[in-house]
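Just the one chain here, the form predicted alone, laid out as structure tokens.
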Amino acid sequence: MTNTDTEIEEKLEEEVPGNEKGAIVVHIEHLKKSFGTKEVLKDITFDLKQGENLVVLGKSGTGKSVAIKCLIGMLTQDEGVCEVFGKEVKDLKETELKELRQKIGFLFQSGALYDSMTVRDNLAFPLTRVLHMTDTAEIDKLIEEMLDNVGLKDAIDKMPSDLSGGMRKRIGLARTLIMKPKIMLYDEPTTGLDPITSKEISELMLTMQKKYKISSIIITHDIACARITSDRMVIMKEGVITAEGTFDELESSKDEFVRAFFK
């Protein structure tokens, strides 16, 4: 373990409930939330075990996003429980919640790059404004470990506006995964990517997840992805999970919403 990996894990590790692999990490049941009169969550159940990879899919508009935004306490649900590492996160305090979201990570469909700060920058910005960083040259060393985990050592001065969309999403993943997350959210890694680009990132995904021992929660349309990057999978419909199991297992279901996933 280098100096740098050291200064993470004294800041970011903690005895955490669930360490152990095919521990539960995430524990959703029952979870219900609503918006006005609109029903987005009905009833959603499910677990993370650690180090698994679990795909969600689902039509638009099913409440995937509303789901791991309970996860880490942007929304409160209206009902059932939502636990992260055997803690309820709606009773966390301020300092507590700040604290689980050092050890979630969370990637957005675009990568969400400061636009006005180089790559390099982009990567010490985590270090320097959440864990308060100092070393100069183990921010340098941290940053060009994540770079070549991404296969981009030469865009470490380049600006967002000069890179494709698969570049800026191995940046943003390169981004998330320095602070050395715990849990990785996905929603939607591979929108608007070419097929090619699509399967390279997912590959990366599940290369980083290895690597890391990272447990995830993959919301996705695109059903390669899915195939690459699933240990479990589970299907949403209308605010409830309708199907679960392995990507071959769901493949060859003889439901037909489930079914349609897969043409």
Ligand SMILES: Nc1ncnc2c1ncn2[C@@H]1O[C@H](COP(=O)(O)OP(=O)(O)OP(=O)(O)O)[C@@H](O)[C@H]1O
Contents of the next structure:
Amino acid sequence: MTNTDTEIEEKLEEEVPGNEKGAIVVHIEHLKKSFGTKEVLKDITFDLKQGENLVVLGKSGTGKSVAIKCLIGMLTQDEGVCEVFGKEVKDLKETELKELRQKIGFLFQSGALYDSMTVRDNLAFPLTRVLHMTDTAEIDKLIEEMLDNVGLKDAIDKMPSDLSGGMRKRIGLARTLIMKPKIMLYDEPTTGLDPITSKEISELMLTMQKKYKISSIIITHDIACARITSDRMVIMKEGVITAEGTFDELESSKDEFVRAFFK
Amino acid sequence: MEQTATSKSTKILEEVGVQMSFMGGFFRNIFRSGFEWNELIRQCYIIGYKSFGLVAITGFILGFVMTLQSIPTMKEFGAVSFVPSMVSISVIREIGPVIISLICAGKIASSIGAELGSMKVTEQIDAMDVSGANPMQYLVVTRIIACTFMIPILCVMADALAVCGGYFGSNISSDVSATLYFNKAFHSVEFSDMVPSVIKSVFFGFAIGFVGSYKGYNSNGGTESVGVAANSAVVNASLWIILLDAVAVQLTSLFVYN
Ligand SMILES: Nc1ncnc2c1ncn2[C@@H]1O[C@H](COP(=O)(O)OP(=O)(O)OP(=O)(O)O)[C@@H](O)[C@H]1O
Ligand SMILES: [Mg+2]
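Any chance you could show the form predicted in complex with the named molecule after that form predicted alone?
Full assembly next; the chain just shown is listed first.
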């Protein structure tokens, strides 16, 4: 175990209330959200436990992205509870929200790399802007370590436009993980990738989760990704959670809608 | 019918509200710690230096054409000797800042609108926000300040080049010595001509940066919204320049030239 790993563990022990395995880090209850007259989330209830990988499965447009955007304060729910580390997100002040966001990593559907910066600057951006690190040697060391983690050490001086879709996802993952988040939110991490790259990304997510002891919510339609990464799964249908269970339980479900995902 | 009218006016008021809070956000973020000096310099380079060629050509031709156009008319009144002063006064007081700002609205507001718009659409702005960084400070404050600084500088340089263009014009149509021309041109220009024009262009620059950033930052939807953002940035920035100019003319004639 390297030096940084132990440091992270110590930090985890200090900062996260109820850090013992099984403690609830995200609590969502009867969440409702409408846009205009359109009811997107009708009644969403689920918990995320410490160290767990929760996969959220659901058809396109059922509001999966909306649900996790409420978690990070990009959207505010109309009704219901949305708590992270025991605190209601919509009641947080600006500085508290900023602190919370440092503890949560969000991997966007597209990777969302900053086009005008090299890979190095992309990874340095949160370090210098959010953690206010100034020591370039230390920053470089962290960047190299992270790129090594995702297997893209050679891409350090490339521009995002020179990277393939899978590489962008990996760099996006590296940029999020470099902040050492306690919770990761993945929005369709494997969509638009070939099955082999998808599998690599899924396995990478699993390795990183083990290495940095992250709890994650993974939104996906990709059943192969769900098989590799999930400890537990919930299925969303038209703004409501319709099923919950482990991968094996849901795979052998009698429900037509649930079975349709596994075909 | 009535309902659409009210919903329309609600929309307009809402838009004004959003713009005001965007402006509030801009001013608040100027004074936050961690000002992005490097990015500001980069933006000044992109906005100022990279527009210089276009602005220089425009300014030069402006003076050149104005001179060529006015010489025949002035000849009828036997007032050709007033051409240099006329050109320099009208360019410096009015035409220079307005034309250059309109040109820059086309070049700069559209590129800011498109750049921020595409960053918004590809979730880069959201990613910055969600990581705990401050996209307003990094992207918007730097661009608006860079425009506010660079547009006046570009305008002054264009004014100078327009006077040179004017000399070129009169030299082609009649034989005027450089000393005589520039003497005449500068004799009639006073410091009180420069100041209002520079102040005016500061506001034009702010309008260009603000409208471009606002339109880009608040674009939503698919890729076509990037085009919409760029387009409405140019249209709105140009409109603002004309409106601000109308106000500025009133103010200067009240306080400076009376
Ligand atoms: N900011 C918003 N304003 C208005 N409507 C929105 C907004 N965000 C999402 N929606 C609507 O909410 C619905 C759910 O969107 P969401 O992005 O959560 O779907 P999703 O389940 O993530 O689908 P996908 O798998 O395709 O990403 C969509 O119909 C969308 O139009
Ligand atoms: Mg989505």
